Amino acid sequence: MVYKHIEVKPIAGACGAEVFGVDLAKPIKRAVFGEIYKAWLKHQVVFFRDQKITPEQQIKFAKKWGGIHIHPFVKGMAKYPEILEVKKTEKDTYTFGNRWHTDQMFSPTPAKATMLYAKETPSFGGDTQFANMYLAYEALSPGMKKMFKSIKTFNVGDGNKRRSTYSSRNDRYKGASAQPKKPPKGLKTNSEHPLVRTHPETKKKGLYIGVHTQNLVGFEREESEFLINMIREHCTKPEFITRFGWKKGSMAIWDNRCLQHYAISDYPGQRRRMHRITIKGDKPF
């Protein structure tokens, strides 16, 4: 792919590219956005460095990518509500995102994108992995591809029972600076979806599971824990992930719809805070 206005690093082979030229505290003119959407589709998560930019600056680009999603489960800033603050200090010891997933898949309409601004990292440690579902898919068996064509995931918000054995939504974010809350009233965050999930732009397929995911729809618990066991575990093999190392000013934008993504929780003691915005998607198919 040629851009004229960007210019676009793989960083490798399964996922991921840098995207240099631009400036994310100025107005984004339609063309360069153009081919950042582009180099994004392509490479599914794209990452801007030494970047310098404002709330109001953030919220206005994020506004390019789609409607913004309010996390029903954690509270936004005080003056920004857009934004969720992911805060780790010194003395926490839950790390948000610790666990390979795909962002609201809880959802009916599960999020589109979600853009990560770093404002504060540790020395080191505290990357993050990006796995590849279209590689997933695309390694299946023929055999595998067809089963797994008309299988629904069961997924699960609050008293997800794949986290750990937490007790209740206070016993999950024991540890945590950021604190949940109480879901609106009718909010529904139980959802079924497919398991080979086609993406609405690229029209190319992927598995779409991650650790919402309690079972699969009309199957046995064993059947179910031993299916899901084994594509999670086929999910993450070292050739579908890519690995992002955060510094201050670095900007990360993924597609929720092709992508799982995990929080890699390796500096403790040390401090790290993001600014995050996730992008409102539609029903998956």
Ligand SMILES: O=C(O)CCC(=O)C(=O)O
Contents of the next structure:
Amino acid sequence: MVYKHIEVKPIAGACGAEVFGVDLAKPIKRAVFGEIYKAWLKHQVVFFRDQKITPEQQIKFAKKWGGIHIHPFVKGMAKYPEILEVKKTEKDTYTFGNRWHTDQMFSPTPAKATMLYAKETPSFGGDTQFANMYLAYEALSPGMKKMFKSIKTFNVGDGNKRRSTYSSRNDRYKGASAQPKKPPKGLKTNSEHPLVRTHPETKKKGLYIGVHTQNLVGFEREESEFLINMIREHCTKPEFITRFGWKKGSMAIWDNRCLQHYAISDYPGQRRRMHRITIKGDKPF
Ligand SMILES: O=C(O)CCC(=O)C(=O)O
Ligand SMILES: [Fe+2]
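Now that you have shown the form predicted on its own, what about the form predicted together with the named molecule?
Then the entire complex follows, led off by the chain already shown.
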């Protein structure tokens, strides 16, 4: 791919690229954004370094990717409900996103993209890993592809919803991240999705599974657990993974439709604080 306005450098064989030549604090021309978006679809997650932006500027940039999703049971920042502060302090033991997952998979219309902007980073550790679900699908044998084609997963997000309806001193969620809020009545936090998902824009197929996946629809419990464990292990082979080391001012935007991600919890006693915006997605097919 040839870029006229930006420079794009992959950071690993699996996925992920760093974008150079963009100042997110300034208005971004349509042609420049067009190239960023193309690079994003190709590399699945793009990174920008040394950005100095205000919450207003981050919100403005996020709106270019689609409608901003307001989290139903995690409170946004007091002045900016669009932004969740993902924060871990010296004392916190819980790390938000510390499992392989794709955002809001429990929802009938899970997030399209997630944008994370680093405000404070530990002196070491706190990287985020991304696993390429196109590669994981492509690496399957024709027999497995055929078998997986018609499988639906059942995905549940109840843990978070439950945590958000009470707040005790012992709650491991407390203080460790954005604060829970009461979800609207009747909020749907479980959904069936295809195990093999077609990306609505690239039209490529990828495996679609994450921590929210509880069982495969229509399978016996033993069968379902066996297959899910196998798929989880397969999806996170080192060859499918890239790892991003954050510095203050780093920004990442990832595509939840074709990646899983994992926040590494290896910096006890240190602080890490991120500003997170999620972009609304469609019903997976
Ligand atoms: O903090 C991170 O590196 C990622 C956390 C996460 O899973 C998310 O923001 O969706
Ligand atoms: Fe996440």
